[in-house]
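One chain is shown next in structure tokens, namely the form predicted on its own.
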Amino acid sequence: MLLKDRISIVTGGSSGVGRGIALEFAREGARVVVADKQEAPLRGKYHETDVTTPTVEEIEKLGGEAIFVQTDVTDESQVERLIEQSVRHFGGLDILVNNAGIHIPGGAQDISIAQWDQVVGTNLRAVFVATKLAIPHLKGSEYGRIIQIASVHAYGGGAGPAYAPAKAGVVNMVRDTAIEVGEFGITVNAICPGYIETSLQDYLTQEMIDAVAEKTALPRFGKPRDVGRAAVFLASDDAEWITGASLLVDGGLITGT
């Protein structure tokens, strides 16, 4: 296993790629903190329509352990009571995934300024508070990586003024901080997915899916598993010497566009 008994935190773990992070994170024996606004997963009309056990009860049935921690990331108590909360129940920190986030659709004349402040709050701030308050805890494993979930739209536009902005600025986020933490040996890394099929994609209109599906190279669009395989490599040994670095798992929808 190439996680055996690592302690992890992925936020936004209840539904789509957090799941799917969660999930493969168990498979490999880290053990998982959960954490989310909800633990019911969220089902979409086009994808995970047939979701109903949280994830902590899926972790389980792979024979993982794991808890689940209700967290507002934007709220720096909650997010701070959630770090405090597992290094407590496990006894330590070993990875933070930073993948929890919002998409508004409009475009700068559509949506409102607290549209965009609550986007960038949630996608941009909390990845911030989160990280600062897990390094303590961080610098104190063999193991400390964190990853940050932004988006294939932190290299362009397309997804509104809030969104892509927010993505961008996880990316340089994640150099910048692989700079102040590498001496400590915690590598800090991006993954951008493209389209995974998710609920998250519930705003999109047949038509606008059918328009990404043309732009991706490979003939499918991405599972939650597919960026939960990709964050297993980078939590794992086998990435112990790449840091400041952004994944794209996107099927090669950049190519395209």
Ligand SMILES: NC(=O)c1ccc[n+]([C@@H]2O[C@H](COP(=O)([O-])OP(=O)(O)OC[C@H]3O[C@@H](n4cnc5c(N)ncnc54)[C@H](O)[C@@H]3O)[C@@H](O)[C@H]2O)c1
Second form
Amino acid sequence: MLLKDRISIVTGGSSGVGRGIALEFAREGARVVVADKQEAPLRGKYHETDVTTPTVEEIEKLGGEAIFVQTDVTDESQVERLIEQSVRHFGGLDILVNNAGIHIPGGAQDISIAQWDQVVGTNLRAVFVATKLAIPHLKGSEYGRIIQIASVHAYGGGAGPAYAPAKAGVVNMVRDTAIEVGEFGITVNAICPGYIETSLQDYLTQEMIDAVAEKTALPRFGKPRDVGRAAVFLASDDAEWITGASLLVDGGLITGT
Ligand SMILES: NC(=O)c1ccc[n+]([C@@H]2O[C@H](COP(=O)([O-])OP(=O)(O)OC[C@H]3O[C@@H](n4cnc5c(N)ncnc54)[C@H](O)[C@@H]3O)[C@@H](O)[C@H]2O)c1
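Form predicted on its own done; form predicted in complex with this ligand now:
Up next: the whole complex, starting with the chain shown before.
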């Protein structure tokens, strides 16, 4: 087991990519705090259409240990409570995964300023807040890890004026935080997923889905597990000298575009 007894928080862990990460962490022996606005998994139009069991229940079926802490990551007092509760329950903190994120489709002429604030608030500001509040606890760990879930859209336009800039901000923030906390042995890395089979993709048409799969070198959408395995690697001892990096997990989508 690569993460035996490591204590982890996965934000947005009830659904999609976060659920995939939480389950893979648990398979590798980690204790998992699932932090999400809601415990019930989101069900998508195309993907995860029949997912009903909460992540904690799935982890317990695997013989793992997990708790759910209801948290809106955009509210710093809730994030503070999440971290305190996690540390109190499991006795420390080794791994923080900032995965909770939202996407509102539309260009600069379509989305409102309030929607822009909402996307950047969730996908960038909240990542900073949780990172800031977790660092004092990660400093007490021998295996401190911060993993930020960004996106291939960090590298190009086309995903709207809020989502892509927020993800690009995360990729840059990873480098900055990595420099700051390296002296404490904490690594900070991003994963940049391509298109993953989750409810976040409900806004696509079937034609768009087929077109993306076709231009992907490994021609399919990713599964939450694909991102989960990359997160396991970055959280494990095998990645102890990797920091400030952004790992594309996109099946070769942007190499060909
Ligand atoms: N699905 C993709 O193709 C894809 C691609 C690249 C990056 N990502 C990123 O992966 C992450 C997860 O996306 P997903 O596809 O699993 O989405 P999803 O919508 O399937 O799941 C997101 C989860 O986050 C939770 N959440 C949303 N806002 C929250 C908040 N304010 N506080 C707490 N929890 C909140 C939701 O309740 C849900 O459980 C996001 O950061 C997203 O940008 C996804």
